[in-house]
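So this first bit is one chain, no partners, the form predicted alone, shown in structure tokens.
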Amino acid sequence: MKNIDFKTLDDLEAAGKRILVRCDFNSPIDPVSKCIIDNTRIKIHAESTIKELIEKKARVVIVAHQGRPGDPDFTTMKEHAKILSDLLESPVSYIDDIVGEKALNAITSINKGEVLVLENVRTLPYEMKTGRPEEHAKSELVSKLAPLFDCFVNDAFSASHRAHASIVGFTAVLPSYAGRVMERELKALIKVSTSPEKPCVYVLGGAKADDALAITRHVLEKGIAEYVLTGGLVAQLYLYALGYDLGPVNTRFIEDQKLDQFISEIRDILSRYYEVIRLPKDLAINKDGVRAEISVNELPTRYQIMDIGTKTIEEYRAILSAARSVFMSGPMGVFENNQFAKGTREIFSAAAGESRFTLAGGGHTAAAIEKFGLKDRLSYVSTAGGALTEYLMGRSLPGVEALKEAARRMNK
């Protein structure tokens, strides 16, 4: 597999082995009931890596996290283990310990084809400290657990932008492999960021304008994308940088979010790539509760901008019709309100289809895809957030680099 030079499950003889698997089970938690309200991340691990290892009669021990210490969603892995058991339709054990005697005894007692979930790894005070694999290998987590395992599998792509102990520490001392979720994420990313089939189009919307700017700069400077289509707050900020007066309510939001700090950088990139960075020609505003469309030449407006307009949709659809590779992140507008869902629905639908490879990523993007029933028409929908963004910015991910280094040692 081009540009992925580490071991995968295809290289692992799993039968009978005791395998430590790092998953990303981090899930949305209801603030009142404290129950998990979306099991998507647990499900993707269950249906791929974990199921495969069980079928191969491995002894599977899972380490994962939920939330951050002090945050409302910081809790145990007990419910995660129950959900995993239901998804696998087989018993999954849970132990409220990680490196203590209870955990060590449970790990050594596990039988072939069984699954054990350890406690939230972030209950360990040193887990979230960043460090090199060799440094983390000296931690209590790695020094106590590693001798009990035959190998380590990192399946947590979405947490692999962090050089935490459970992500990189085991790779320094154990034969290490990428799980199927990790493998799929990277294969999909390569298709739109390293060797995309041309023409390649990036659709960047939503509210994370700083991330969108960094991705835009990288993919255009490296010649990865032929076009970048903008929507949402990203497009508003670009228009603002060009000197358009968006009106008091929209300008105030940009200033309150301190997004005006990026203006000079946006102007620089627009001066070099103006022809390929497409901005809206018209916009949809919330005029007393009703959708109304205005040309950007009619700005400023005293109403809130909520979506891209019809002429912009037509232009973007024409560009997407010729694309062979598409990456989408962020909605075109406030799609949660049906009056302003048109831009997101039309553009996401245009990007979907068998004639091109389309990768979508980001929480709001996934929610829009679910709302419009597009998931089955897209090539891949990523569950990653920060790791996806870091990768698309051209930055290396510590978890991925650690797997590569482990593979080099294994090949010697």
Ligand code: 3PG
Contents of the next structure:
Amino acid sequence: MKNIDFKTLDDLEAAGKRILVRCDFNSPIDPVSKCIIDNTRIKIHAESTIKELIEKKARVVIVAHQGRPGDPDFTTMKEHAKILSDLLESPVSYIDDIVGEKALNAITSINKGEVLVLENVRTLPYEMKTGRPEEHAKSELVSKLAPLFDCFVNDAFSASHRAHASIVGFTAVLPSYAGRVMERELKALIKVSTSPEKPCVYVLGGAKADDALAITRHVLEKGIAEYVLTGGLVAQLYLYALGYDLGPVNTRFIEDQKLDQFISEIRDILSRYYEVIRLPKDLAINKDGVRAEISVNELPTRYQIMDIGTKTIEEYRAILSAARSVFMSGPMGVFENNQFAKGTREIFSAAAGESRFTLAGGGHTAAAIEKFGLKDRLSYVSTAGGALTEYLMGRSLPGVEALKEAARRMNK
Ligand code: 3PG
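Now the other one: the form predicted together with 3-phosphoglyceric acid, given that the block above is the form predicted alone.
Now the full complex is given, and it begins with the chain already shown.
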């Protein structure tokens, strides 16, 4: 792969090697039972990188995190190891230790083709401190574990926006490679960011206004996207910034959520890129439990805005039909309620298809894709959250940069 300048598993003779693999197993956890609700992230690592390394008879040790200290989803990795074992249909050991005697013994006694999962790396008090690879290389984690391994594989694209010890520290001292998930994410992202086939359209909905605005500014400033289509709360904010009175219910929501802090940013973006940012022409409102549509010129409304309207859907569909690459993140409306699923379903369906490369990202987006059965018609669905957003804002990711630096060293 020419435009990715780091080593991948294709460059690694894995047989017999003891390999430390940084995965992102961070999963949604039920607050009461503390059980994993969705195993998607564990599955993508299992089915690609881990399976491949087992088949190549490597000795695989996994380091990963779950939640943040103090948060309700901060748990051990025991269940993750069990799920991994079920997915791989082969035994996976788990050890409630990372740098202690127990862990070091387990790591050194692992056999070819076996997998060991270490404890949640965020139980180490220094793991979440940000730092440069050389600084983290001095940490207890890296200085104790690195000598036991032949190499390091970073497969945790979705955690690579964190300059944490387990993400960047090992790259300073061990030959380092991108795992298959990391490689796939970056290859897919390049197709909608660095060198998209034109025209390229970004569909940005949902409620994360700050992310949507930063991405919009970057992709329009750099000439990456030809159009940005807006939906969800993001679109409501644009209308609000243009001076539309959305009515008391919708305005109160925006103000309560402190989303009005983004108004001057939106006005600035619109003053530069008004021509290529598309806003809804009509909206669906919840009129006493029933979907009704109004033109934006009929605003204000005393009902809650729940979706984009039919005329908007038609306009967006026309733009998407000519697109060669599409990035989409954030639903167009409250798709969980079937009456207001139309905008998201129609726009996401229009973005899917064989004639273009379509990448989707974000938790709600993935849930909508699942609901509408669109997964197989999309080119790629990213499992990343913050890392994806930062990448699309044009920021470099410490985990990826560290892999590049390691490759430069290995090439010398
Ligand atoms: C994620 O879920 O986005 C990653 O695992 C990173 O988690 P963090 O935001 O807690 O660093």
